[in-house]
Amino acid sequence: MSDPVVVRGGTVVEAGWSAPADVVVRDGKVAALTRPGGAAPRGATEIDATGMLVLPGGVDPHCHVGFTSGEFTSLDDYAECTTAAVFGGTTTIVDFAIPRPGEAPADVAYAQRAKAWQGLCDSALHACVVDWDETVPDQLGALVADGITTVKMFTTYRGETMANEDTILRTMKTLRDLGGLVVIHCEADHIIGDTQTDCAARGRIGAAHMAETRPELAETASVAEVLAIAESLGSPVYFVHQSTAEAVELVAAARRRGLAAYTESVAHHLVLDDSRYAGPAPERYVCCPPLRPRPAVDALARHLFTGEITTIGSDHCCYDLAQKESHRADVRAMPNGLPGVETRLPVIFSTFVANAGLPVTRFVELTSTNPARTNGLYPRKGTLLPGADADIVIWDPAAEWQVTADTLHMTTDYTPYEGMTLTGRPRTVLVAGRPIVHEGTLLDPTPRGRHLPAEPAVRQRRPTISA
């Protein structure tokens, strides 16, 4: 048993509420929220937390840790990442196992499960269908039986991690039947593939025209589809990083006809433009769906406020500049994704906290709360009410920095925020109740990481949705 721990004299926030509350820590666990100055427990560690927001440990939803796609893999392992996590204010982050061509989906989830010890944090996971056969519903029922309750489709990358409709369609009946849930990148190929060989005949295929290759139509049509499916079936279905309005309203207004559907949206789609494509170094931007113009973008963050988008994830993918640069003159061979597991949390709270008045409760909602409700962690994480894991942030709302790649702790020489100043940073970050970080020094090194089972869908898929 190891010595209580008392977090003093912070504002706790919650999805619904924020109030001036002591956080008690005994075990790992939050024991207790009491008034300010209350007597401590016999032997309790302090932390003082006066003028600071006292934020339960952001969940990542959307992580890929060493993930490979194409001639490219990432280059960070658990270890790497959860330590770029905590430094950002994340102690949860949920990875992705994708199979490669002939590999089984479960034998790559349990693989990439047991490596969730290296982390500083823990950690849960999405499996992943590609290709339909008789295995398929065994290894759904075996996964979903032992934890790992979602499972990620692709409508786009052909050839590799493209699911067909059929697939999609079968996946999503079973997992309904054993209480999981679809989590699907939307993207129309046939819609991409025909742009594309157009954008390629006219020379505009590189870095510089990533936006141009990838249309916002591709995504509003396979939503719609995607979203036919499931209501034809009554299967709950999660959309990652929706990047435009449009993809946004469209799944709000399936549920509103009754269908469990829900809305991530990552966190360069809801701040950077399509204006960094015209810069000196495009391909360090290169992501999918690409970056969209700055009215597209500015639609999609008026969702924050609506609440129609449901979580806010990462998209980390942590390649460095010569893995980006290697193909800058072909989008279709260079690696999609940017590095963000650090960042998401300091740029939404600058960005929509700090200077757009979106309420400190939602940005809670958004990036702790929510995101452990609909990967079925909830209440263990996204929340600091008693019996939770102590995983705790305490966050400095008024700190004023700037943003750069050699301050950074992510496996990659680069950042797409470079140069931008931020309002708002965490001071400390407790992780089961252990101080990891404080003022920028990570305290403790140790891998304690725990693969998080998750609870099936039928017990623990409604977040909330803020009116």
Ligand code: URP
Contents of the next structure:
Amino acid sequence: MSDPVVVRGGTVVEAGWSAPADVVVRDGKVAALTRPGGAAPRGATEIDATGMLVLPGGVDPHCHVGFTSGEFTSLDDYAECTTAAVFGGTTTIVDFAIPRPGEAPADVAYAQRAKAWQGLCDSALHACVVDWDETVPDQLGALVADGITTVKMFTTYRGETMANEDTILRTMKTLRDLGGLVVIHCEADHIIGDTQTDCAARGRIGAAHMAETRPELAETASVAEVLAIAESLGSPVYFVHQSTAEAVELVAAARRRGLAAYTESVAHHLVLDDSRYAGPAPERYVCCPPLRPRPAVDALARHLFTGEITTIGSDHCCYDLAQKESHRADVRAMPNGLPGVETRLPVIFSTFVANAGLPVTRFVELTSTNPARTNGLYPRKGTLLPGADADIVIWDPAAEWQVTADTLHMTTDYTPYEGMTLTGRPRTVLVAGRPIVHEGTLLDPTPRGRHLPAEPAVRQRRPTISA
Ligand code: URP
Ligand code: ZN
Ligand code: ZN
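Take the protein just shown as the form predicted on its own and give its structure as the form predicted in complex with the named molecule.
Below is the whole assembly, all chains and molecules, this chain first.
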């Protein structure tokens, strides 16, 4: 038993509503939402949230911790990644257990799960299937029974993590019957491979040419193919880091036809555009899919408002400048991905809530509640309703500040948002009812992370076909 805490005087924001309320916390959970100014439980510690928004902690559905791809491993571990996460208002991360050639998906997932305790906040895990063999169904069965219900797949990165269509179909079908969910990176590798060969022949394969090496069409084509597989099976499917409105609209159309199909977008695709590749340090922005032209970014971002985007992730990959610069002349050899677990919430809040009128309830839905739902973590995470874990962000909606890598906490020496002026940031962050961060200071570095077993993420009956 721990002493109660009351967060007083703020405006509680949930996915569907917001209202002035005090939040009473006991034993690490939300005990009650009460009328503002009501009597506090005896012995309660009071935290003043006057003028602040009181949000459920962010849930980052797409976060690579210590991720190895090619010759590169991203630089953070669970302690470092979750430290940065909590500074940015994210109190749950969902990491990936991605097998190297020859490794069994379940072995890799259990090894990664064993690191969760190092975190300053809780974490969950996506497993990953690359190749199909007769052991995969049993591995998936064991993983789902153990609460690892989401499985990452890729239609690109040939020779690394790319799965072929048969493997995607079999994995989807198996997970459909187990109550799991495929989460998939879609870029048609044959189109990308051919485009890159052409680009290389013309001397346009460096970081400055990143956008043209991975065309939008490759994403559209792959999303259409994967949707067709999912629809033929009646399998739920979640598309990670969708970077174009066309891709989002394909998914939305399938959803209207009754498929449980979901779109994740990530902060950098919603905010930054491909003009960064024309700047002095294009390698800092090399990610897959690449940043898109401004009209495409704006078209994508409109779907935050239409409701077609389900979640916002970070796709956090903590490479440093030495890693990013080492093969800048050839994107095929570069480490892909950008650091972002700490900046996801502030960048999205500032760009869309403070400056473009996105309702703050929708911000919570996109960055906390829906990621918790699609990952089978709701209502333990993604809400402040009684019974939820007391992961609470007291958010100052008016704070103005400038992003600079020097003052962030990610295990890298740069940020793609360097110099940007933002409005809004966390003032105090509580994890399981304990204040962890206050006004930019880490109050308690004790690792207390828990691995979160997921409920079956999405259940979908096979669509019936009427005569
Ligand atoms: O560029 C990216 N996104 N790197 C991380 C791996 C992935 O594809 O998600
Ligand atoms: Zn990806
Ligand atoms: Zn990723």
